[in-house]
Structures are given as C-alpha cells and as structure tokens.
Amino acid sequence: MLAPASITVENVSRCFGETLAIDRVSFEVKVGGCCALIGPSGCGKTTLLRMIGGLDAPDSGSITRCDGESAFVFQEPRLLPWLTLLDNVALPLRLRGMTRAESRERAAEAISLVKLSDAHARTPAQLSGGMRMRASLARALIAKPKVLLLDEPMSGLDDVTRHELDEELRELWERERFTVILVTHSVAEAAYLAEEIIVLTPRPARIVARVATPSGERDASSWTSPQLNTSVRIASEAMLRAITQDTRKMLRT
C-alpha cells in the first residue's frame, strides 16, 4: 500500500507576464517525507515553493496539501533586532493572541529542539549566523506545523556550520517526521537531507529527473558514503545535461 500524499503538485504552470516560469510540473511528497528541489539559479524553485506554501497561485494545474499547517524558513532569518531570542521565537503565537507566559513556554520548547537553550536572553546581534538560522527554524516549529518549507536556509553559512546544521535538521526530521520540501543549490545537501531529489531544468522549470537517496538514518560519515555520492552524481549529471541542452538551444536561436 502506498503512503498517503501530504502534498500533491499536479500539472502546475506559472507565468509572469509573457515569461513562462513553471511548465507542467507534477510530483507528490508523502506524509512525513522529505523532498529537495534543485536546479540552476532562476529556474523557478522558489516560485514553486511559494505556490506550495500558498504565497502564490499557479496559472494552471493544482496543488493539494492534506497534512495541516505549513511553515516557511527563508534564506534570511528575519529576526526583530529589539527582541530577545525567546521573544522572537514566541512572536507567531503572540500574534495569534496567546498569552506572553504561554507563548514563552512554547518558545522555550522550540528553542530546545534546535539546541539554543542557553541563549534565550540574547538579541539577534549577539547570535552567530548559525544561531540566527536555528532561531528562524525554532520560530517555524513553534506552531508545530505538519509541513516545513525551506528556501535555501543554509546558503549564507560557512561550510562547517552548514554541515552541522544540516546534520541537526536531518536528526530533527527523523525524530519529528514533519513533511519537508527543501530548495537548495547544493546537490550534496539535497542528498543528505532528502529522500528524493527533484531536478529542474533552466526556466521554464520542468522535471528532468527524480533521484532517490539512500534510506536510513544519517550521521557525519554519511557525507562521504558511496551510496550518498552515487545520488549526488546522478542528480548532478541530470542537472548538467539540462543546462547543456538549454545552452545549445539558446545558441541555435
């Protein structure tokens, strides 16, 4: 029996003026699954993620979410500089009318999930880049969403911090099993975090390949495992073929 779908994208297209950005894209992500979208810059990955999250709408096709509330984590943490870490994380619940005491209690729980319990009283200026991204993730998790949408959240971090946060995010997903869709430019990151990599062509975005990654838990040694590297190679080659074909097409016109 197939696992039920949390998100179904069916024949979705999106235009901006006369420019076709997304062209008849279809895929499913099962409940509790993790999928990564990769492709060249400007191919439409973020546009597709915004439509999945309800921040934009397709011109044709349909997107169905069957697994409750979703939360975004963007490239920039977008923390309010005058609030402490605790109050930044609590803010979504305060805006919904929850009391300060209760929202702070929930915020402390979310902060514990991302391993920042010793930084409650710090302001964003007192946090490192990796800590600010952890804070952004905690703020997304505070409402206990069923779906987490990640738009290149690690892109501004150094490699060491990025690997560390990827490992913590994978561990968190394995434990909590919310549904995740990740947009990233890093094929290795996609292979480490996701169960499936969806490779998109240059604009307009079409699916050129779907690459499964090794099943099972990950740890620091997984980055160099032959199985993971095979998924990275297949996805990278698929994206390179798509870019090369697009370049040849442009040269012929």
The other form holds:
Amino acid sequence: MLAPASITVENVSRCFGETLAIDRVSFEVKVGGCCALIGPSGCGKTTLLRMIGGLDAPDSGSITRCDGESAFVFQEPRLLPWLTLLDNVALPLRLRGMTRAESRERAAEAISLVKLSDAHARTPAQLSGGMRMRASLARALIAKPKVLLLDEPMSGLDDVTRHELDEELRELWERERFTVILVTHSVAEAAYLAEEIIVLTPRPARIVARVATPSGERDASSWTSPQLNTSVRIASEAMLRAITQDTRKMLRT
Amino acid sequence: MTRTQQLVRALSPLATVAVVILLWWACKILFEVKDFMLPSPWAVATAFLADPKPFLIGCFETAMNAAIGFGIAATAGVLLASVLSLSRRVEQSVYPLTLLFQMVPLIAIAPLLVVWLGYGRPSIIASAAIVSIFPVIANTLSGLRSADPHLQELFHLLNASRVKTWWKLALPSAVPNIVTGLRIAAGLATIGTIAGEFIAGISGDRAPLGVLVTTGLRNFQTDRVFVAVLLAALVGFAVYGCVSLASRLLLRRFLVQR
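Okay, that one was the form predicted alone. Can I see the form predicted in complex with its partner chain too?
Time for the whole complex; same chain goes first.
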C-alpha cells in the first residue's frame, strides 16, 4: 500500500506586485518521504518552501499538511548569540513553557543526534559554520517534528563539511523517517538526500521535471554511484533545458 | 601593555588634577582673589578635614538619592519603552508626550514636586528620576525595535507569545542600546539629585550635598561650598562608575559573544 500524502501542493501561484513568482505548481510528498526542490537562483524555491511552512500564503491554490508538527531550518543558522548551544536548541520547548531542566534534557538528546555533545556550553561565536548548522538542525528536531523543511541549509559551508552534513542528514532521515522537503541549488546534494527531485523553471517557477533517485540506503560511496549519477544527469539536463528556453525567450523579447 | 604604560595611564588623570590645583593656587596668589570668592585649595582641604562628618553624611545622602532616582528611571524607562514598543499606535500617542515632558526644565517642575511630594527625599528622588528617565526610554525603544528580523521570524515560526518574544529576543537584543541610555542617565541622575536638593532638600544632621552648597552660600562659607561641589562631582563619578561597571558585565554577557 502506498504511504498517504503528508504535504499536498495544489495549483499554487504567488505574485509579488506585478511579478509572477510561482505559477500553478502542484506536487505531493508522502509521509516519511524526502523531496528536493531544485532550480536556478531566484526561481522561487524558497518562496514555495516558506508557503509550505506557513511563513507566506499563496495567492491561489492550496497547500495541505496532513502530518503533525513541522520545523524549518533556514539558510542561516539563526541562533541567539547570547545563549549557549544547549539553550539555543532548547529554545522551542522553553517558548512552549517547558521547564528549563526538562527542555535542556531534551536538547541534549537532540544535540547528540547531530553529534555535537561535547559543545553544549559553547556560544554560537565559538562554533564553526558546520557546527552552527548542526545546532540549527538539532533545534528543528527537538520538538520531534513530523515534517522538516530545509531551505538551502548547507549553502554557506565548504564542500567537505557539506558532504559530511549531507551524509549525517541522510542517515538521520533513514533512521527517523520524518517527511522532508529540501531546497537546494546543488543537484548532487538533491540526488543524494532525496527520493525525488522536483526541477523548477526560472521565474516564474513551474515544474519542468520530476526525477526519482535510487532507493535504498546511502553512504559516502554513494556520491559516485552510477545510479545516483544518472539521476543527477537527468535533473541537470532538465534544469539546463529550462534555463536555455528561458534565455531564448528573453532574447526574443 | 607593559607595566610602565599601565602606570602612566593610571597616573595621567591624577597629574592633570595636580596641574589644575597648581593653576588654581597660582591664580589665587597672582590675582589676589579674596577668600569668599575663591578659597585656596588648602582652605578647601582644611574646611573638609576640620569637620568631615557632615560632608560624608551629605555624600551618602546624595549618593542614595541619586542611586534610587536612577534605579527608578532605569526600571520605569525600560518598562515604559517595552510597553511603547508593543504597538506603533501606543508609541505614536505616548512618545511625543514623554518628549514634551523632557523639554520642560527641571527648575520649573521642582517647585511643583515640593507641592505634591513635600520637602525631603521623595521630591529629590522624583527630580533625579524625571531628569534621567528620557534617555533610558529613547535608547531602549530604539534597541527593542532593532532585533534581528531573521530571529523575529524564527520566534514567529515557533509561535512565541509577545511577552516571551520580548523577554527572550527583544530585550537581550536591546542591551547595547539600554546600556547607552543607562550611562547617560547615570550622569543626569546626579545633576537631577543636586538640583532637587537645592529646592526640596532639608537642612539638619542628614543634609545632602545640595543643601550643604546652599547653606554654605548663604553663610559666605565658600570653602565649604567648594568641598560640597567637589564631593558632588565625586558622587556623580561614583554613580557613573558603578553603572559603567554593571554595563560592562551586561555587554560581556549579551554583546561580546556575538
């Protein structure tokens, strides 16, 4: 039996003034699924994710979230500079009124998931870029969300840290099986992390292709596996076609 | 910094004070200024050393008045600014009034304070608080509005209540601005206290420095006036120093780690 849909995006459009940013986009992500949205810079990927997360509303169409709580991981870690790592991660629970001791206990668990257990007492300034991103991920995971929305979380990191975090994130998803929607501009990252890649056109964003990635567990060697590379090639070609068509259209006008 | 450099840095202000005292003494001798107009530094020191008790009590009373006035201004200023920051409409309605209130000279309000609160400490404290509250309100308000929009969005996403957003985000973000306001207020609190003591101070065993100044003037004891004025400056310096120290600790907690 197929898993039910966790998130359904139906004919969603969004305008900013006269500019159409998203044009009738429809897709769904099943419960426990992982889907990546890719497309050229400024195509509206983040706008779409923000609408799914409830930070923005579509002008037309609908977004249905059947699963429970969702959590957002932004492009920047967005940690409070005056709090320690432990208190930053505990923040969502503290804001819900949980006691300091209890929320810290839960935060310690979430921090161990992202392998930062030895940095509890450090402030964000004392953490590296990768550690800050892990902290942001731990904060998102602390409330045990059913849906995780990731907005280019690795964009500011160097390649080595990025690969390392991608592998940890995939491992975490395989273990916890929350529903994930990931926005990225890296096709390889999308293919490694997601089960399906949704390729968007340059603004206004429309779906130009949906590419399935190889099923099964991944590890460090998967980055170079032929099956994964096939998905990368198909998604890249689809994106390139969309960009070329858009450039031709621009040149004609 | 080497030990010698540290010593030079610490002694420099003292050297300046010594130069000022020497110039004061030179003026007094060269221009033959009368004692009731400009007493010599020695006469001032003697006036203090001959009977230090009333001056020390005066220092304590003035410092207490300034500290309480400053404390009220700091607390009320931060709270009022927090209330104003909750709504633009409230801010637009109330902020101009606080600005107007600030524009009224203290010397015009002080007699009214005596009418309302009587002579003595309550009027003096009110005077100190009125003079020093505005910088706290203005700086806190600007700080509360300066919280990182990305973090504000995070709090919105986490469904944080207004009070929790204020407590956990806006207020810590405003610390650098609050500290600036408090430092300005610390200086003003002593000025407000002395001005309040001029008008509402009560003479007697526990007369504050402002009263010692007016009593000295009335009795042509300029040396005692000088002692009181110098001590008032020291009290102001001490209040400012304490606030600066507390500010530094606050900034270390909320700013340096950014």
